[in-house]
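What follows is one chain in structure tokens, specifically the form predicted on its own.
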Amino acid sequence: MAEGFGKGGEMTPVLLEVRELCKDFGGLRAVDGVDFHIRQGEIFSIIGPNGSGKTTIFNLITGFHPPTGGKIIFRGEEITNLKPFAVARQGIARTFQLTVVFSRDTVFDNLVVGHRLRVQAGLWGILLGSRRTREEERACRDKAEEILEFTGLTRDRNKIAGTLTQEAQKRLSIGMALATDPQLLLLDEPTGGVNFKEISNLVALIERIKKKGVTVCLIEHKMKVAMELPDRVLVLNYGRKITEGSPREVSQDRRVIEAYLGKGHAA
């Protein structure tokens, strides 16, 4: 596995590496030769104006779209053309820009479903109620209990997911992703649609996820979150990489200021 320098100069393994990634939709090149890497244990942020290719990159990493060119390397193995379920089994989980939960089921049942990715029982085992199936069902329920506490949703366990506030649904969707036991968690606008007072709950949850040992990559439009929470930041514009570095380095980069505010502000 490749390595990079972390804070303090220590060597940190590279968990995900993206090489010359491209994606065309008809005559439009949405992602144009993008390179970056994510180190194990860090919070990595992808920012850029609307239409810069951020969510497309998530879709390419997780197998929702096949890339036109380039490679995606996870834990030293190429996963470029794997299907979404196979990418998830490799240890990459994600949330979506529009919060996705099973709105008619309880919070607890949503989390049980999340962990079933790790269940190995086949159809006959489920129908016959084999010992292995019972053990795996118990493991799913135990994981759901763990995630309820971790995300602060214990009191909401029996509520129908669709009745939760937007902020609580965001925590539930993150919990569903965590229930798959990922090594890398991709969060697409985790604070989108959430009011200012509630953002701190989600930021605190992301920080706890990092402390738990899960690497996080997030797309975020709220600049206070996008620049203060991560260890490193990647900036895109028109599908191309502008720069990559620490939040301080990125915030002072003339090209970033031009992308967001125009050339007159970067003078």
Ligand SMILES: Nc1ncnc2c1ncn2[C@@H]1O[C@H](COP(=O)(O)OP(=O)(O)O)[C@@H](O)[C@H]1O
The other form holds:
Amino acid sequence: MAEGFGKGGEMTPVLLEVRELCKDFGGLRAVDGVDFHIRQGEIFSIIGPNGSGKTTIFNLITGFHPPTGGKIIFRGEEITNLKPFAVARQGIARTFQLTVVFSRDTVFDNLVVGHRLRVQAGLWGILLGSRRTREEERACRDKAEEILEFTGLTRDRNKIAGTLTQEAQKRLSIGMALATDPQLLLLDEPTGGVNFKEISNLVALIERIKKKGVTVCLIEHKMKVAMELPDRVLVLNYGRKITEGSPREVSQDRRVIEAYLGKGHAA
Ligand SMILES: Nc1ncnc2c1ncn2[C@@H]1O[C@H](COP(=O)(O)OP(=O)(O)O)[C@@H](O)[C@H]1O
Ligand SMILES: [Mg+2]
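Show the form predicted together with this ligand, please, because up to now only the form predicted on its own has appeared in this conversation.
And the full complex, kicking off with our chain again.
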């Protein structure tokens, strides 16, 4: 079956569309006219050398930075200048390149907070400790239970998050994002800092997320993961899209090899 096609050969709907996206930081153009779209149900990967603009694209999609130019459309609606909280409410969740968990709280409490973002009046509500209804509280705890199981953290539920292995903390941060019930999950180097043996755990989790019907956009640095997991790959270099295609197509592309290894390697 070709990428992006459903059972009957029809195209699956576009979930996210990015058009001519640009971001300047002072004199530096970190993202330079990037176009791409992500289809519902796929694992889409963004790869490229360090500093090529991958994380910045996530920051633009999720409203952490305003774009200098371009449009971001999610489920047919423009979300270009929404604040992070409003983007999360639309159904886009993310993880960060450096794992962010509440390291002094338990695994379970971290997951409860994740779901509150969804059911409550946003981050301010959480920070101000505003009252929740009992139903909301129960929904948060039920969701946390579900995510514990889904991420394989049931046995770690009462552990302090900061004491988990790097790999388990990565699963927890993915779980926190999943607790918001996203339609699109953005993962920024989910295998970063994780030793080789434990990567397969994370790969299996990402495959389960896809099976569950959540669309995944994955920034990946490890070539093995970037080539095995995604349906389609976008390759960036110096803020520009250099190519896009199946993992096999991009891995054989001379421009991609040059971007990674420098000219002269791709004879
Ligand atoms: N907040 C910021 N302020 C200034 N420059 C930034 C900021 N964020 C990223 N950059 C710059 O933008 C470029 C792209 O960075 P980034 O998106 O983090 O790259 P990647 O994730 O592909 O490694 C880099 O040159 C980086 O230094
Ligand atoms: Mg990055």
